[in-house]
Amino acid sequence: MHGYSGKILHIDLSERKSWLESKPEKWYQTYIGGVSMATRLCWENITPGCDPLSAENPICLANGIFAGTPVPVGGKFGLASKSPLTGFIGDSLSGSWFSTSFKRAEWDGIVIHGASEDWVTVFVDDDMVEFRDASHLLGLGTTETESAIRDEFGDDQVRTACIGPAGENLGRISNVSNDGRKAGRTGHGAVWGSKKLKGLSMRGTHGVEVADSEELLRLSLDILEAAQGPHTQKYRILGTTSNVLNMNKLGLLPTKNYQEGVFEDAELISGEYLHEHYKAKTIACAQCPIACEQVGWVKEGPYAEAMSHIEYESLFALSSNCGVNDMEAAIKAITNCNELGMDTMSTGVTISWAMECYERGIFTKEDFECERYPEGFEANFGSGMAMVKLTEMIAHRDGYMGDLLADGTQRASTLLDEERDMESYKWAMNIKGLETPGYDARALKTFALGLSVGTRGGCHNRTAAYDPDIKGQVDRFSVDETRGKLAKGTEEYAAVYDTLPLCKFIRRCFTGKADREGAWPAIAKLINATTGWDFDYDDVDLIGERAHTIKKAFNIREGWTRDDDKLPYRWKHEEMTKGPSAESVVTDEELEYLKDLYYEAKGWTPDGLIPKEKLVELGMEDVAEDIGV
């Protein structure tokens, strides 16, 4: 084969050994890469109903079909496990160097089976396996990790995933960190954790070979060109971060734990902000020619020499959601949070629950006491310094708050609706467990459909579902007989990104438009050039309709049932008070309505199974088998 090995490494953490399985063709013909084929190694390896924090749930890596090619922004693979946030697939991506180092080693992908009893680094080096103690390694934080390793090898083509603090105590809502990128969401990190796997250090020493260099460079010169003109001009100089004025204006910006869709001291929190007062460079991932990722640097004061990217969903989540407006209190919780191996959007969104808790008398300064803070402190909303302490205890579990909020929304509210008899979950902000994104969807009812069906939970990265209503392209605040086959084109659109992998900011460099018609032809060039096969539009288009089948397949196996496809409370019952989105919620009714015409476009059942012979018709047999109704 071209552009693949054929080879899938297994890692037996247990048992300290490895073994090499090999795929045929058609099977890479069907999955592809990135999260579709990460989820099919989760599908064939993991123990179904096993606890995510077992033995028994693998941690499966699958490259991009372009990583290491010229290909731009195709640097990126995909990693998933059960998650211990959801218990559904987690699914996310990463990328940078680590995935170049990964497809040079000659491996597709990679399973890692069982738990060590002590904690441990795995080193692949080509074919080569090695088990490394980890023991020096534990409490660095996720730079300095990798940093340690590559000065172990005196090597820097050895490039690491690793877990900070966070992921070492098994908080579900810790990441996956790699060459500054994260697998941010679903709790990777715990799974890491609960095997006492510190790091994954690769590589590969190995070129790439493709079945039509030159018109795979040719291919990849036009686009790169593209990229460097208006389409991606507004990430090249602000970032994500431009989001920040623009969902305000919309009035979805999270505001207070999601009371309000506006938030009066935007212009202090925003990319324009940011970019004149604490930018310090923009860089880029490997084989990215758009580099958006903007670096905000504090040089003086309380939280001097904090530094980290600042992206949209990172900065609403620790500013404008946890009612601060002190833009170096953000860029200092946000570098805690990806030095101590933490989910930025889903650490903010539990910080701004537990301020609300506060701030409604369930929590007082003695529940926020703890061994770094043993006077406590007010969590009031608009606290940048109650944010930033949270950050820190929620990674070492300090403290009863520390402890609460490290699980998570929908975890820390039941407990302490148990505990107090109280009704918190009602602004506990997630989705099957996963904290929501920085769109408020009581706004957008087609968007609000895409989260609450979604595999992943509450994630605005696999659906597209925001783009029609705030394109105007449909009335964001009614519903009607089209959001159905909306959502289900939005959330298969971006599988198809998801899969390969490539970076979605990519979509408008093939033909200036964001859509089907324009990248799917030009795709299928880019995979048959790597690989040497005959893929036609429609070939393309069914890799989004299978990564996300197989994705939602697991979930049934799980235990998925209709009523899993839900809204937050807040969201269905409360309204806004404030700006254009004012008095907008999805209720009930609508949410059914809307989730009835998504099953039927995705040809399912009224319950939202999937029949046998839609599995059969998408080359997935074995699955229809197991789940196939």
Given for the second form:
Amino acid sequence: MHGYSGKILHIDLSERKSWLESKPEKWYQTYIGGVSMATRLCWENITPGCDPLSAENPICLANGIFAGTPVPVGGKFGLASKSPLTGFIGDSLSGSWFSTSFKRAEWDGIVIHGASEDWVTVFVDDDMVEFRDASHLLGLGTTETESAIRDEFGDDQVRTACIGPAGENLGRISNVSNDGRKAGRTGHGAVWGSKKLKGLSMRGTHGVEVADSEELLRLSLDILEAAQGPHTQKYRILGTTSNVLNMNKLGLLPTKNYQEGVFEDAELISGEYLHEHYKAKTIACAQCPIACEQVGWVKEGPYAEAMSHIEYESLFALSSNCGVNDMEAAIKAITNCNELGMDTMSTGVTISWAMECYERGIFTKEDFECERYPEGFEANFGSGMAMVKLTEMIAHRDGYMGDLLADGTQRASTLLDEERDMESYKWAMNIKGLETPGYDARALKTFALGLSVGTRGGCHNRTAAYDPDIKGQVDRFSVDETRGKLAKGTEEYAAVYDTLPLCKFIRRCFTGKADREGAWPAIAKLINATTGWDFDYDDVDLIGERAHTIKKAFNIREGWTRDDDKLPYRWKHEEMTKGPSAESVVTDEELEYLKDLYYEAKGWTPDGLIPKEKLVELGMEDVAEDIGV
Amino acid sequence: MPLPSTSKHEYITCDPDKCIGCQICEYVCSYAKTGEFNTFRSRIRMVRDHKILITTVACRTCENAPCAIACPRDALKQDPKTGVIKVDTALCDGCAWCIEACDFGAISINPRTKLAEICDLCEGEEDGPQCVKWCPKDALEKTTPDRRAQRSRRKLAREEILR
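Now show me the form predicted together with its partner chain, since the one above was the form predicted on its own.
What follows is the entire complex, opening with the chain shown before.
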């Protein structure tokens, strides 16, 4: 086999041992890598029905097929476990030097079983596995942890994925960090924390062997040149933060916990404003010639020294959605999340839920008391200081509020509503427990469908169904019979990229056209030059359907039913009052109609279950045995 | 003996403001020199420290190159015309004295062959150093210290005086 080593590394933290598993080529052709292979490893190694924070929930990493080669934006890996936030599959992606070290150590995947009694880091040095005491690393932030481990080895080539204090404290909105990038969503930090795994370090010294290196280099350099042109201009200059003003204009910029889609001070939190006043540098992930990460830096004032790359999804959650118009507070809050090891999106949306509770008089100043802030504080929308303080409190579970919010909006609202007989679930903005992203789906009906059926909950990246809505390919305010197919098409399109994985920002650089016709033949050439396989358009297209199917199968085995595909109360019952997206909701009738269309388009039953023959057709015979109907 | 210094010779320089840390230079270098995709075998190396400090380093073609002087087996010889350090693979035994002598960290020992590897400015390539050619952000340049200084002076003049 080329492009793969054929080896999966199993590590047992309870027994402190490791072993090797070989996989046949057919298995690789079916699951490829990234989120698909990581989910498949999770399918094979989990005890179904287990508590996500128990030893029975494995940590599964799957590398990218192109990691460690010059293929642009191919330096990414997938991470999967059962999510402690959703109870379903938690599949994340991260771009980093960790993935290239992982590749050069000649492992295609890693499965971490069990749980350690004492805090450990695991060091994989080519084919050697070492368990190392991590007690001295406890409490350190993510950047500090990575540096401390590198310093211990005195080797920059040791790259680490790790958790921060939020993960140590089992916060269900915590994440895993590597080289400043994140496997960000669905609460991986808590899974690592539950196993007392502070970090996983890799050093690999082998060259990456591919089937036709000359061809792969030539293809890569063509893409690299195209990636300097107009197809990536948006990403190179302002990065994803350019979305702030675009979304605001469309009335879709979540504002004050999704009460509105227009933020009057959007200019002050825009990518343009960041670029002009706070940009320190633009940087890239491993193997990426685009470079979209805009690093924001606050030089003076109460948030002096705050520095982090600023993405749109982090920014909306920790500015407009909290009603905050202070870019410096946003940079500080995002820096805190990234250093403390928390999902910026879930953290921001959880804070905005708490702020709404405060504005409604459910929470008072005293509810925010903790050792750090013994007097408590006011937490109105617009208070940048309260937002920043809450990021620290959530990471450390400080006081009543830090502890309540550390597990996200679904758990916080359920607890609060039980304790105080309230209905705060009505503004708890999550789907399947995962906090919603930075586009208001009330006025993006295809996207609303995509989010509701999403296997990992409220994630824009996995569905990508905002695309036909925002581009005007369909009327975003209404529903029609085309939407089921559209949502299937966008999620499987996205799943191809998430499985290889390639960053989606390269999608126009193959031929100038981002659609399947433009991208799949070019991607097939990259796969073939890497592996020596003979993939064509249809094979590439199937990567996405298979990836999505194994994730769905995982969820079905964990007890998913049609009722789990839902939307937050607010999006179904409350209209926005301002801007071009005002007066829209997604009614129950609309949502159920859309779901019917979608399940049909997927070839599933009306209950959303997968027929046996469908699974067999996709080459997943053992999955068919297990959950096929 | 004259003190070693960076020289009149050309070398690869990196503008840290432009470098994004993508390592494309390392991939094309390792491929050009070894046929492998292995950034461990690149003769130009990306350095990333702190969140935004990113640059790359390759051989500076020092005059009176300390690496060549330090080599106990005379395996490293400097081309007097270009300043490029040539490694005689028959003589090199990977002792790493050259690495200790190099203030720039521009030499590495190949983990497989245990031999020293140093940037040779892609002397054999028609289109010059491959890292320079393929750097997506034009951060790399083959230049001399003097030309580099001239450019800095011009930049300063434009920014400070014409402002």
